[in-house]
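This document starts with one chain, in the form predicted alone, laid out as structure tokens.
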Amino acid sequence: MKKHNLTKTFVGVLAAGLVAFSVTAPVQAEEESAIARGGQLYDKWFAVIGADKPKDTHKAWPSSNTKKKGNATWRCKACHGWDLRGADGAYAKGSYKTGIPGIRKFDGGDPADVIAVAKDATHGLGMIPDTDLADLALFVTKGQVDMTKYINADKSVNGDVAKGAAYYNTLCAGCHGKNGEKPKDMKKSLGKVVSGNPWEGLHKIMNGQPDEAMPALRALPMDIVIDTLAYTVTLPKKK
């Protein structure tokens, strides 16, 4: 009687299964990089796509706010906030107070709806190419983070500072320096920027800096991102 070769049979079944899987369940293209790019477009779209800075104040910018004008008023974050909550969040007061709502309602929504809103008469962003608007819409519908879970009203961060030190020193210090004093063209030290506006810090840790080589950490587990933020808040406020 011929001995049955179990190993050969197993390999054959596994190979057949892999072939079937590849046909019925193709690997999905990753979206994290496109979402991160969308986050940069939300930050400063004209820097990302290499467009000229808008010179006029955006027509939807309320006349009640005279503290900001010109290209600053064209950034999505200027109205809707780093925390994405607009008038219900950190921009309920301060130099960016506009009374304009945030974008939280679009979380989990249809990207096509976001593109339509971006092109409407109020926003007037039809000059942005559709491929770029697609990334922006991905960020708005799939990339939002409820920052109230991680950042408190007093600007403290719910993260592990000790763990964050290790993450910062290995991921960030090469460009920003151990004390957050680099690059030299930064107007303020990293510690001063992030401690004053941790919502901006979280957004840029996750999505990167527009038109810069800063990496986006969006693909990493959220606890690493938050711990890194928590440590960054503690860096010296030198300038």
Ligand code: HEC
The other form holds:
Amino acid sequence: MKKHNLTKTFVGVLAAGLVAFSVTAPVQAEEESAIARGGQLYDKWFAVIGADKPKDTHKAWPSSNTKKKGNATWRCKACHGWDLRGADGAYAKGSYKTGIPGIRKFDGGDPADVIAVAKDATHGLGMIPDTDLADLALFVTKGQVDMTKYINADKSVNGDVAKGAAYYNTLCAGCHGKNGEKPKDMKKSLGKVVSGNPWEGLHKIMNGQPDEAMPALRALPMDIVIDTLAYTVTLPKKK
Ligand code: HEC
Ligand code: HEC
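Given the form predicted alone above, what does the protein look like in the form predicted together with the named molecule?
Next comes the full complex, this chain leading.
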């Protein structure tokens, strides 16, 4: 190939790359953040949209469970679990036991079906604005993680603790402290929270904390997320 042809080819490839980048990358980036926001809505939608906390107990909350009441029963996670597996997962027992199924079947499903479920008579969540329901539906259909691959029933995490230490110290310690002792208003240490409920830990690491500046690591490769989680569960249980 002659030199000027090479240059032309190079410019052509570069241009094609730029076009591909400008067409695909921002869209993906936008979707990734919408999914993370959907994950926060799944966690505590009323905190994310700044709505009043529901006062009554949700009508779909079974009377057999008297341990939880009021706004706690309105969070998607309360009925369907941090692990998204409902009665088949961690909420098969404990204070959130309800017998309600998980949402794993909707993984890869149609977002419109999720919006319809949220507005149905069981859920009665039509007061959540459609734009927010759209993010929530993206999370349910495109953002689910099969947590059984990463977290075992005994709460152990299949990650590399040594690598996770470096990730934690650079990504999290600025806000949570090297020992998970911060922020001050957290009643329990981060190690206590996450070792007690690694499924919650994974959800928060991927999606962030509702109404807080905490980042969502969803855009990072899964091994970084899991290694970070594996280290976080080893942090001190006491503040
Ligand atoms: C108070 C409990 C409760 C809350 C809160 C709740 N759900 Fe549900 N959800 C249910 C029940 C009960 C069913 C099952 C209905 C049935 O058996 O057909 C269900 C079913 C579903 C299903 C269908 C699952 C399947 O496999 O058929 C999806 C999707 C779903 N809910 C999403 C959500 C989302 C998203 C939120 C938060 C905005 C939410 N739910 C909040 C009780 C709840
Ligand atoms: C910009 C600051 C910031 C960064 C960075 C940050 N977080 Fe957070 N995180 C917060 C705040 C603020 C809260 C809410 C604390 C509270 O409830 O008082 C929080 C809450 C949490 C919770 C939920 C605790 C609970 O009891 O509800 C977990 C788990 C968590 N963070 C883990 C992490 C991990 C792991 C990292 C690193 C990947 C991280 N965070 C990075 C600010 C941050």
